[in-house]
Every structure is written in C-alpha cells, then in structure tokens.
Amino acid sequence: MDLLDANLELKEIQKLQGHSDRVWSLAWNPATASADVPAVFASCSGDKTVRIWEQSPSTRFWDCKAVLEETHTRTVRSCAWSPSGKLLATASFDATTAIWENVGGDFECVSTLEGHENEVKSVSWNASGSLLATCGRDKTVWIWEVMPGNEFECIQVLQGHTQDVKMVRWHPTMDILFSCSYDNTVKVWWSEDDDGDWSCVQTLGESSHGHSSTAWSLDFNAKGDKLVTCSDDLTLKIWKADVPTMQSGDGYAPWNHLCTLSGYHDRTIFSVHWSREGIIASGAADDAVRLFVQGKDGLMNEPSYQLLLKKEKAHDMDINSVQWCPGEKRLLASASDDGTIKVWELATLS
C-alpha cells in the first residue's frame, strides 16, 4: 500500500514522565523489539541521568526499568547503544563519555572516556561495534577503538570544524563518519585503509547546496545510499552517494545534493530520523513532528519528497529528538524540553 494514499495518523500511545529536566536524546536498543524481546530504549536528560524504558509484554506500555545516575555530574546530552545492544554509551556536558554494561538487568558503568576539553555533545558506534565516535564544544571529533575488557583507546582526534560539533554518526554499513556543526557544515571523514589515518574527504557546506545555519542532525536510509540533514535554517536536505563504488573498494564517492525540503517547520529543526521503510521524521523547536516520504511525481532522476503527515503541538516545548523503533511496528519516540518522552504509533485511521 502506498503510504501517501493511506489515511494515517500519528497516535499518542503513551507519555512517559520521570526526568526532572529537559530530555535531550533517546535511543532504541537495536537488539530489542523483535517477536520475543520487548522493545527497550534509553533517554538522557539535563537532570544528569539516563533512564531505561522497557515495553511490558502484557500491558504493551513502557515502564522505567532503571535510572543510571551518580556518574555524570552535568547534563547527559546523547546516548547510543552498541550494535549488540549490550553496551550503552552516554555523552555528557561534564566532558566525559560513560560506557554502561547490562549485567543481568543492572547497568554498571564499566568505562569512562576522558579527553574532550568541555561538553561532549554526541556519541555513535560504527556498524560492527569496533569503533566509537564522540564530538563536542571543543570543535573536535574523537575516534575510539573498542579494546578487550571494556577498554577504549583514542586512535585519532579529528580537527576541521571551526565551531561546536553537534552530532556524530557512522554510516550504517561502512566505516565512514559524519559530523554536523554550529559552523553550518556536515563533514565526512574516512580512512583509505584499515590502519590509515582518518581525514575529511568532503564538506557539505553552503557553497555545495548545504545548510546556511547550524547543522543539527543527520540520518541515513536503510540502504545507506541516501542521507538526510536538518538545520537551524529551517530546511531538511537529502543527499545521495554511489555506495556500491565505495563498498567495492574503488575509493571515496562524494555525496551530492538531491533536494531541499523547506517551508514545513518555522523554527529550528533539531532532529531527523529515517525509518527502515523510508519514512523521514523530523522534530523541531516549533513543538511539531513532521513525516516525509519519497513522492511518486518526481522525474526519473529527481526524486521528490512529500509531507506525509504533520503533528502540531506534539509536545509543549521544543522537540530535541525523534527516533523510530527498530521493530516491525511503526513506533516513533520523541523527547522534549517539556521533560517528557512520547511514544507514537503511525496508524491507519479506522
């Protein structure tokens, strides 16, 4: 069934309260939300804590299963699960990144990564779980190698951004790292070979159809050949690259601007996430969530993306993060300055 022809609504399933300050970020555990494993996600907040939420198999509602506290001394800005779902990394304004391990239902802080001069803004695992990236207000991106025994070794500090780095994200299938910054650019970092140095191979800036204000967030489609970025300039931008060329070892293939979505949010777009079936969700300072899909009326080489649905007043304040659940159901979680998390289902109007 074509999504654009379906009569869909974003239905609020549950509002989760517990954080005593704004909720900055959330992350679904990729090893959950299958037939026999309940969906789990983590949320992090200005209250210096991380909360672990799990869906009850009987009631289908989410409950707070754990509060990770007394480790970070300032805001926890970002959280990310390792691909196996066994480790959770949390990045904080206290200049550290903590690594938590789930030991029989209890989360233990097994490692603390230090090195950034000040606030750490984002953390991301690569597809194999062998590398971790962090970034921060000190304008740097750090790449850490995961060693045996929960040890983490910094293998390189990447410099190139001229301002605060807001987010880091690894490509879903290749060891290519992306960073977005207050300097309005998205930078692409890659290493020619496994042991080589990482370098910036491309900068998506205003001169290359990039953003004209802070780049806040990015995500990839399921195939990994398209990228979506969002910004303080009130736009979303779609980019495409020749991924098979890169996967075959023929060197780096650049990302090219496909289209710009503008006029849908009237305040800063903070978060963007692409579902496995191709729905782009955006969350913004206008308290609204928007959903987009690739349209049918684009020319052969010019895909158009169309608004699928808009949810005004999804929260009472800025929406900082929107994340699709990895499971089969069309579940979306959103986190806000209003201190709450909401779980939504994209459902057909009955």
The other form holds:
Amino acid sequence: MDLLDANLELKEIQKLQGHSDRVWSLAWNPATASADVPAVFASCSGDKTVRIWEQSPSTRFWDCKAVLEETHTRTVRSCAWSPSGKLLATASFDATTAIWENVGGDFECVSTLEGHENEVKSVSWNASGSLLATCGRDKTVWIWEVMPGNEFECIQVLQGHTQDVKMVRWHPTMDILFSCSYDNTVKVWWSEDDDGDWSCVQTLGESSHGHSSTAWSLDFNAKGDKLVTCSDDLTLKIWKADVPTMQSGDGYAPWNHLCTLSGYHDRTIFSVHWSREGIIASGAADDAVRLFVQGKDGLMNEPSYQLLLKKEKAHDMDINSVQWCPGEKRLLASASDDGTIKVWELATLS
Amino acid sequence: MQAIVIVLCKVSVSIGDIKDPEHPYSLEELKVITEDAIEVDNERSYVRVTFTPTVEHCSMATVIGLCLRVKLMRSLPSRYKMDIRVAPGTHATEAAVNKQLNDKERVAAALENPNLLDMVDECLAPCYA
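Complement to the form predicted alone: the form predicted together with its partner chain:
In what comes next, the whole complex appears, and the chain from above leads the way.
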C-alpha cells in the first residue's frame, strides 16, 4: 500500500467546544460531505444533550447548528443517522432511544422508543433504513421495525449476552446484526427469512480467538467482508467471512479470526472505525489515536496489519469515539472525556 | 504525592452493622487502605490503588472502590489515569469487582444514580470536617 511509504501526519483542523461534560460519541451524517452538501455530524454527551455541527462552505470550519436538549434526562451515550440522513437516533442512560427529524433546520423529537430496563448504550440503523437496533446494560439487544409516520415497533428482544451490551452495528450490506459486550464476546444475529425469528448464529468468544475482556466496539471494511473489533484487553482483532456465499443466499458463513493487533495500545480501546480506503482508526483511554493499514509483507492467505501512525496526546483525556468522515477528504473526528471534539486531516507532511 | 495517600486514607465508610453515622471508620483505621497500597507515577500521570475489603465477601467492596475512584477524580488533575483494584486474594469475586470498578461507562452510569451518589458523598464528606 502506498500509504505506508508516504510521509503522513494527522493534522488538527479544528477543536470544537460546547459540550459541558465528556463527549461519548459522534456520527457523521452519511448524506453530507459531498460537493454541494457541507459535512455534518452529531455528537452526544454526559451533559444530556446532542449537538449538530455543520461545516461552513466559506470558512471550512464547523459551527454548532443546533443543541438537542430537554429530552434525554441522563447521559446521551450514542447517536446514529439513518442512511438517508433524515433521521437521527440517540441512545441514552435514561433507558430511552429518541428519534429526531430535521424540520427546516430545527430538530424535533418525533418518537421515543421505550422498553430497555436500564441504560441504552448504542443504536444502529441497517443499510436500507428499515430496521433499528438498540442494546444496553439489561443484556438485551432490541430490533425495531421502522414504519411509516415515524412509528417504531419492536419486533424482537434478543437474549444471549450474559452481561451489559456495549454496542450494536448492522453489517453494511446485509441484514446481519453484530453486538459487543462486557461478557467479552461479539455475537452475530441473523434471521433466515424476512419474517423469521432472529437468533444468535455465532459468538466470537475466547475459544474462537476472541477477546479476553470487554469488547467495546466494531466496524466493517468498505466491502463488508472484514470486521475489526476492539477491547479492554488492549487488542484489535480482524475477522473475515465468505460474504459472497452469504450474499448469494446460500446461508450463513461464519466469521473467522484473521489476526490480532497487540502491543500497540496501553489502555482500553473504546472505538474503532474503518475508512473506505482501508485505514483503521482507533481511539483509546491513553488519549491517543492510532491508524493501521494492511501491510505489504503478509503472506497471501495471512495479511498483516501495520501501524501507519500514532497521534499521542490527541486529546487531554480518554478518547471515546473516532469516526472517518464520508466524502473525498481524509478527515477524522474524535470525541473525548475532555469535553471536546477534534477534526483531523490525514495529510502528507509539508 | 503524599497528599493522595493522606486523602485516601481518610475516606470513611460506615460499616453495615455499625449503625452509628456519627462515628464512621476511616479506611485507614480499617486497614482497607495503607500507604504502600497506592502506587503513583507522576511522570506518566498514573495512579493505582489496591484496597483490602474488610471481609472476603464484603458487599461493600464495590461501594468502597467507587468512593476511592470518586475521591481520586475530585482530587487529581484530569490528566491522571487510575486503576482501582482489590488486593489479590482478598475477595471472593475479585475479578468481577475489579472489572466493574474499572469500567468507565459503568462507573459513569452508577454515579448518575442519585441514591448511589448520595451514599458516595456521605462517605467522602467526613474528610472535610
């Protein structure tokens, strides 16, 4: 990969302040960051609010366009935009998930999803925007169907994790759901047919080269045939599956461990995100952002991943979330316990 | 960083069956925390506290651990990283307690519980008397 030969740095473009407590999560609006649509992202915080940030076409800097407050009564832990970019789902410790719609610049809460017994920790939309998944400390994963008129109906409550579920994410192209948990495993949930029941078809646990402590987050490569997971055990793990088989309707194909990246992180890795170009970004409790890419020296069937660069002291405190911006430029946003969000550009050293 | 040691030693807890809030025992008096149980690395801005619960099945272990963490958070500059753990071999569910005490998200959620926060504040208040 030429990236490894290039002289790159993660340049700080902007530091965004506004939240009055730690920023837990951020999400780029997938329908923005193109030629005519300025890049927009949402951030959520321990201050119980969600902030919407939009890039100014003239200054190229981000301004806070809206503060979504007086809805959640506790920490807002996670946020996710629908694929169309029209709706924003926010998951909170107050046990609810709120759905917001942009109505002429103002964000209105159009629905509140209740059901979890306690803190909701993550929310994710499937590729088509027809399904929503949530998870929480009550050890369950909920699947909701998106109906007309901003109605949401819970179609199933998935049990299986033995502890707090930290994060859920849908596969980028298929309706397969993944969840990460305090029980150290990543579970894969699948439904045979459209109206069928969802069940856990695979558990990536210690016996299958899985993590030895809490799994905090996961993401997929652009093709959707590789998965990266991160954990309190200080490692990143890469997994691979025979996606063409699954896509052709020949049933479920299991994910197999490809490699483990260890020795790079000193403290818990809270977030991992895979760019369209193949760069894996990690955000950790040691205040650093690290970038990894597939190496050149790996054998044909055993690709290796190498550290591209490490940005120490990217923030003054733990980094909770790292997210690549959709769009042409190599922009990365990071959210921290220090209450700030930073936007970075991966650029060649000048 | 002798100040941290003194500060932590003075953290008080009222023990379950000793219902006398006027005279809580400090963690130092109970030998839950001792000077050598606190490791400080100022260069790396890191603190590790090892505490010994009073009895092996002490259900107060997570509360004590939480009090210690809150005390540290309120006393140290925000750049400090901290690990809290029970002394190896002193608690029946040591791994489970340690995991919970060091899960930042679990701690944050717990501290949003007003009852728990009140309890922690009560434990820490006598230090300022």
